[in-house]
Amino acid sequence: MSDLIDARGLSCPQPVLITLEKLKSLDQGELVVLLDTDTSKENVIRAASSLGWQVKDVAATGVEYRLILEKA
């Protein structure tokens, strides 16, 4: 089972603090993140990249996005 991060409404930095504490506090594993702005979006691909994170999927509907981040 997948964590679930729910940052819609929150504005940056929040977003990308929330998803890079936890995935610090896991070694590996899926993660997915819920955004509404596009620019949330972009950072937390980085940051998580940056992690060692992979972006396995980005799903758009209307305004949101879901982040399937994944670390094996």
Contents of the next structure:
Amino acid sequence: MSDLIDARGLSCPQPVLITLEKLKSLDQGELVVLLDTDTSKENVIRAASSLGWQVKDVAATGVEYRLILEKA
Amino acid sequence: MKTLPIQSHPDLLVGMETADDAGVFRLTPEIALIQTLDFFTPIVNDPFTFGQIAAANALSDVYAMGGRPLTAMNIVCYPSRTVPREVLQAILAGGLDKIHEAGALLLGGHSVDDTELKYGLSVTGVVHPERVLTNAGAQAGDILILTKPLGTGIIATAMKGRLATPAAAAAAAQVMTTLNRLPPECLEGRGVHAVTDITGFGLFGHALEMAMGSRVKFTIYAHKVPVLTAAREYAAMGLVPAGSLANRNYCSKSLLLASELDPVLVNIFSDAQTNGGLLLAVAPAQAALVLEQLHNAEINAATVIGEVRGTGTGQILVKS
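Can you now output the form predicted in complex with its partner chain? The one shown was the form predicted on its own.
Expanding to the full complex; the earlier chain stays at the top.
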């Protein structure tokens, strides 16, 4: 079961800050992030790649996104 | 405000009709009064530094009109039950430090009890009525000069997330506490056609206001724009405040971005600044001299970032 962050309803930079904190604590593995704006999606992807995490999957439902981040 | 029945007057030189930095009213053929005020909530932890930033920011609107500040009054919203008195004293001391550096006098002020701390100044200045600089005077062929590096909003965002290094925080504070005073000699040659200060709407928003107000088009060379190193790093990590994204969206119809332009730079150019630098449109024949005068006045970051391309409705072409 992967860890999950629900950052829907939060405005930037909150989704990024929460994701960065979680990624640092996990160090590796898989993290699911739920978002509801294009810009928070872009920024969270940037934040993840700055720490060496990859985007495994992006699923869009309407205006919501489900990102799966992973680091081996 | 647009719905209010505002009256005009022959001596009102700059009022509410343009998106300008301060109001200007002619008192005599030689003297016009400049009035402005600004105040906000703390953006740094150190109260003295916050006072300096808030005061320098309020004074900046007088400089952006080509004027000289004379007097200032404190505006204070203060939660007396939760914030120690020493904090307020340090804020006021920081503000006074900048008022004096500007050669102005503090006359007094007003405080109200509030749930959230806020500080700023009401500033009165003077300018010769024929030497008022607005954001509407840019002419085709003018050279665009920016006097401070961008990125303070992004660094402030990183500070809130406790991700900013002390060095990055210090670099941002240095920019935000620096007065936007122009050396008088650079205004004497009348080569400076338009001025605005870069604040909440970011470089893009304020450049767009100047280009629209002047009915011209701008070209900005992205690689020439001075940017705080840490801001670039934090923006690349996605530490972009929502306000900067709103600025970018607001300007998007007027922006022509080079396809190879780094998206991180687009965020930085949209980043809301606190007491950001002045953007000057300068006659091409005098641009080198004005730049030299700025550097001689220790405005070391002053850099040519682009040019005015001719008549238009405010389009901004951004080349990489």
